[in-house]
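Here we start with a single chain on its own, the form predicted on its own, put down as C-alpha cells.
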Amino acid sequence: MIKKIISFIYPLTRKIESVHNGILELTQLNGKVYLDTANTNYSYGSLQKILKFSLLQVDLSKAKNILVLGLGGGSVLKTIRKDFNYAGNITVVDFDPVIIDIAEKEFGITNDEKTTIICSDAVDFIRNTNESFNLIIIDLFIDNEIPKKILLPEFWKEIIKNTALDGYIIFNTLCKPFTDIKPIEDKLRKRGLDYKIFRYVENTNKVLIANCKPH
C-alpha cells in the first residue's frame, strides 16, 4: 500500500532479467503496474489499448475457443474477460518462463478451468496443435522487434489452418520500426481471405485483422 501511494508522487521501477526478453521493467505509476522493455510496452499501457481496439473489430459473440500467442503481463486476457465479458476457453502460449512468472505473481494471471497457459515456442505450438480456434491473437515481440519466423509464410499457413471457419486472426505489429507484412498479405489473398490493416493505432502500431471466411 505504501508503494502504491508513493507511485502517485514518482514512479517505482524494478528490473528483472530474462534470457529471452532482456531486461524487463515493472513500473508502478499512479497506483498501476506496467510491464515494459527498454523500448516498448509489454502490458497494461498502450498495448492494452491497441489490443482492445483490435478486439472491437471482431465478433466474439460465437467464439468458444481463443488462442493468444504472447502473454506479456496478461493484459489482453483481462481485456477479453472483463471488457468483453468473454466466458469461453482461452489458451495462452509464451516461451519465456520469466514472463509467465511475472504475469502470475504481479498480475494474478494463472491457469483455471477456462484458461490454459503453456510455456512453449509459438511456432512449435501452432505446428503441432490439432485444435481449431475462433480467434487467434498474435502478439509476439522481442523488445520492439517481431521474430522473423513469425513473418514467414510457413507460420501463417499453420495459423490459417488452425483458425475456425469464419474465425478471426489479429496480428499486432509495428509501424516504427517498420514491419514488412506484404508476404503475409500475399498469403491471405491467395487463400481468398478478407483482411484489413489499421495503421498507427495509438500512434505506434500496425494491426492486421483477417477473417477466415473465403470469398
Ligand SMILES: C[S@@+](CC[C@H](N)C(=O)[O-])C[C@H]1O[C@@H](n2cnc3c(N)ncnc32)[C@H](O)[C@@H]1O
Second form
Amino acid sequence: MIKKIISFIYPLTRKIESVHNGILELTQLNGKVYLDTANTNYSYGSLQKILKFSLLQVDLSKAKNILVLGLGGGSVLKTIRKDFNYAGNITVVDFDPVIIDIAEKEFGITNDEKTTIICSDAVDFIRNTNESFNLIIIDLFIDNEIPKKILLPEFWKEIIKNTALDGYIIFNTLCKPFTDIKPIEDKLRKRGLDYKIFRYVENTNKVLIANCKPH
Ligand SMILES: C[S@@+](CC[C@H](N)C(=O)[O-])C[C@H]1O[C@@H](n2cnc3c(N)ncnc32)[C@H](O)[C@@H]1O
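Form predicted on its own already given; the form predicted together with the named molecule follows:
And the full complex, kicking off with our chain again.
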C-alpha cells in the first residue's frame, strides 16, 4: 500500500532479467503497474489500448474459444473479460517462464476453469493443436521486434487452419521499426479472407484484422 502511495510522487521501477525477453521492468506509476522492456511497453500501457481498439473492430458476441499468443502481463485478458464481458474459454501461450511468473504474481493471471496458460513456443503450439478458435490474437514480441518466424507463410497457414468459420485474427505489429506484412496479406487474399489494416494505432502500431467469413 505504501508503495502505491509513493508511486503517485515517484515512479517505482523493479528490473527482472529474462533469458528470452532481456531486462523486464515493472513500473508502478500513479497507483498502476506497467510491464515494459528496454524499448517498449509490453502490458497495461499503450499496448493494452492498442488491443482494446482492435477488439472493438471484431464481433465477440458468438465467441466461445479465444487464443492469445503472447502473455506479457496478461493485460488483454483483463480487457476481454472486464470490458467485453467475455466468459468463454481463453488459451494463452508464452514461451517465457519468467513472463508467466510475473503475470501470476504481479497481475493475478492464473489458470482457472476458463483460462489455460501454456508455456510453449507459439509456432510449436499452433502447429500441434487441432483446436478451432473464434478469435486468435497474435501479440508476439521480443522487446520491440516481431520474431521473423511469425511472419512466415508456414505460421500463417496454421493460424488460418485453426481459425473457426467466421472467426477473427488480430495481428499486432509495428509501423516503426517497419514490419513488412505484404507476404501475409498475399496469403490471406489467396485464401479468400477479408482483412483490414489499421496504421499508427496509438501513434506507433500497425494492426491487421482478418475475418474468416463463410463462403
Ligand atoms: C507484448 S508481450 C504480450 C502482451 C500481452 N498480450 C498483454 O496483453 O499484456 C509479447 C510476448 O510475446 C512473447 N513471445 C515472443 N516470442 C514468442 C514465441 N515465439 N512464442 C511464445 N511467446 C513469445 C514474449 O515472451 C512476451 O511475453
